[in-house]
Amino acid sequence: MIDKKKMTNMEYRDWINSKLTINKEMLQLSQEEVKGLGITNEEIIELTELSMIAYSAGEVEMPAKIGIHPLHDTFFHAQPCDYPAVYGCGIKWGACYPENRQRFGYAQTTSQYIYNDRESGAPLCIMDAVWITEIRTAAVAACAAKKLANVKAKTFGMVGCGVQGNAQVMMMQYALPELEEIYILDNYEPAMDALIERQQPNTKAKIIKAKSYEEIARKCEVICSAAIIKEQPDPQFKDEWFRKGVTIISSDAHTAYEDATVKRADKYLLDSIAQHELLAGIGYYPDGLPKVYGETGEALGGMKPGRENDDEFIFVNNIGMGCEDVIVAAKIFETALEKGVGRKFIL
């Protein structure tokens, strides 16, 4: 594999040119090709953590993502980012249509990534980005757990058993190696059955179908949620169910939690303050954001302390960032070039 730490930007460009003629050719990668490149979970976690630290340290250019909402409770988001340290530059265009399964029989998420040459702006690759979104979002949750959860936790709860729920159950074992029980919950029971069938062979913890939100709240030391992001909050968890010391890691704009729960957290963190302020401005947080302790990347990079004692109630609200996408997209592009995967087409 190439070592970009030992390359200048122009040397990186020369390496690409030796395999793909910049501004004349472009690589295209399907979802199966992206998934089949052999990039490991450990690599994804490392890359994701680096990107979150870099964002909070001001080392990337990443505007808050904008979106459109063609149908009720649907969205398209545009996530651009320039990441100089990895010579990565590009944009993801991703959609979520929760009713796709019922209406058309296919997944709720579609996503594409365009990866560009930083020096000229020329497009280098267009790749399916569903796997990028799936794996880096789960890695974000695992990274947050490493610094903000009790790493000796024995119980973990996962709300939402779709693509993201599967990925977070898979990834959480890297952050919480002493897990003994994983409680899962989804309104669609076959999704829970499918998660158990798929993930139980990959974890030593026993995966259990929870009977209710209350059971997860009362039993689990660490809770992740990856349900539908609704235009208005739809609390499913009651504040009274949560105990001291719990860590909640939300990938769904804390839609499922009461405002009282979010606002009584000892530490409330966001992956991007700017992003969530934008969301608040268009109505996603009608009760307002709590006092923000800091960004997740600040805790990961040691700029602010993470969990400091066993009784802290910590709420982490991660919505996903372009810096996470571009660093993974760069890895995918480079690996595909080295392995000769994908199709070149003429610009």
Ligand SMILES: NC(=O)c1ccc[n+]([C@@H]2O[C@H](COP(=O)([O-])OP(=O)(O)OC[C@H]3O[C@@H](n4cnc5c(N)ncnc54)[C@H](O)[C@@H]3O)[C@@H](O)[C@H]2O)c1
Second form
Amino acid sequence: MIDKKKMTNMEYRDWINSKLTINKEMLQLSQEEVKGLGITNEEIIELTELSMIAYSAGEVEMPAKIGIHPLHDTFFHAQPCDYPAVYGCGIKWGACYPENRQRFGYAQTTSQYIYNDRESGAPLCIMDAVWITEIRTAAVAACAAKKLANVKAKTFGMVGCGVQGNAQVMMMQYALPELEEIYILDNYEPAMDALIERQQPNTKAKIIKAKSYEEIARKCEVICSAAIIKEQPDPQFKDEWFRKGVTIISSDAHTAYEDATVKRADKYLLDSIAQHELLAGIGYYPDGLPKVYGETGEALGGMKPGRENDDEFIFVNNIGMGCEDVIVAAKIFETALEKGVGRKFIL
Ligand SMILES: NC(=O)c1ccc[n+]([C@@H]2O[C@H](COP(=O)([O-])OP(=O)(O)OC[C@H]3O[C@@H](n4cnc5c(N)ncnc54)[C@H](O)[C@@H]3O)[C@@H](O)[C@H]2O)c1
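Alongside the form predicted alone that was just displayed, please also present the structure of the form predicted together with the named molecule.
And the full complex, kicking off with our chain again.
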């Protein structure tokens, strides 16, 4: 594998040119090709963590993502990012349509990544980004758990058993190695059965179907949610159900939680404060943005303390960031070039 750290930008560009003529050719990668490149979970966790720290340290250019909302409770987000340290530059165009399964029989999240050359702006690659979203979001949750949860936790709860539910159950084991019980919940029973069938063979902890949100809140020390993002909160968890010292790591904003829960957290962290301020501006926080302790990347990078004692109630709200996408997209692009995977298009 090439080592970009030992190359100047122009040497790296020459390496790309030796495989793909920049500004004449462009690579296209399908979802299966991206998945089949052999990039490991450990690599994804490391890259994702680096990118979150870099964002919070001001080392990337990443505006809050803008979006459009064609149908009720749906969105498209544009997630551009320039990440000089990894020569990464590009944009993800991703959609989330929660009714897709009922209407069309497929998942709610679809996306494409356009990866560009930082020096000339030329497009280098268009790749399916469903796997990028799947794996980096789960890695974000695992990274957050490493610093903000009690890493000796025995119980973990997962709300939403779709693409994210599966990926987060799988990834959480890197952060919480002592888990004994994993409670899962989905309002579509077959999704829970499918998660158990897929994840139990590779999971030491016992995966158990929870009966209710209340059971998850009362039993679990660490809770992740990835079910549905609504334009207005639609609380399913009652604040009084949560245990002392719980860590909640949300990938579906604060939809499932009461305002009292987010506001009473000892530490309320966001992946990007700018992003959540933008969401607040378009109505996603009808009761106002809670007092923010800091960014997830600040806790990961040691700029702010993470969990300081067993009793802290910590809420981490990660809505997803372009820096996570671009660092994984760069890795995918380079690996595909090295392995000769994908199709070249003439521009
Ligand atoms: N933060 C991020 O970076 C990020 C990235 C990807 C996805 N997401 C969000 O995560 C969520 C899940 O995405 P996915 O790709 O796994 O979708 P998916 O469609 O594969 O799975 C969602 C699951 O949630 C279940 N569900 C829906 N409403 C529910 C409810 N009220 N209670 C319990 N279960 C419910 C569905 O039955 C489904 O099985 C979406 O809201 C998506 O926008 C966030």
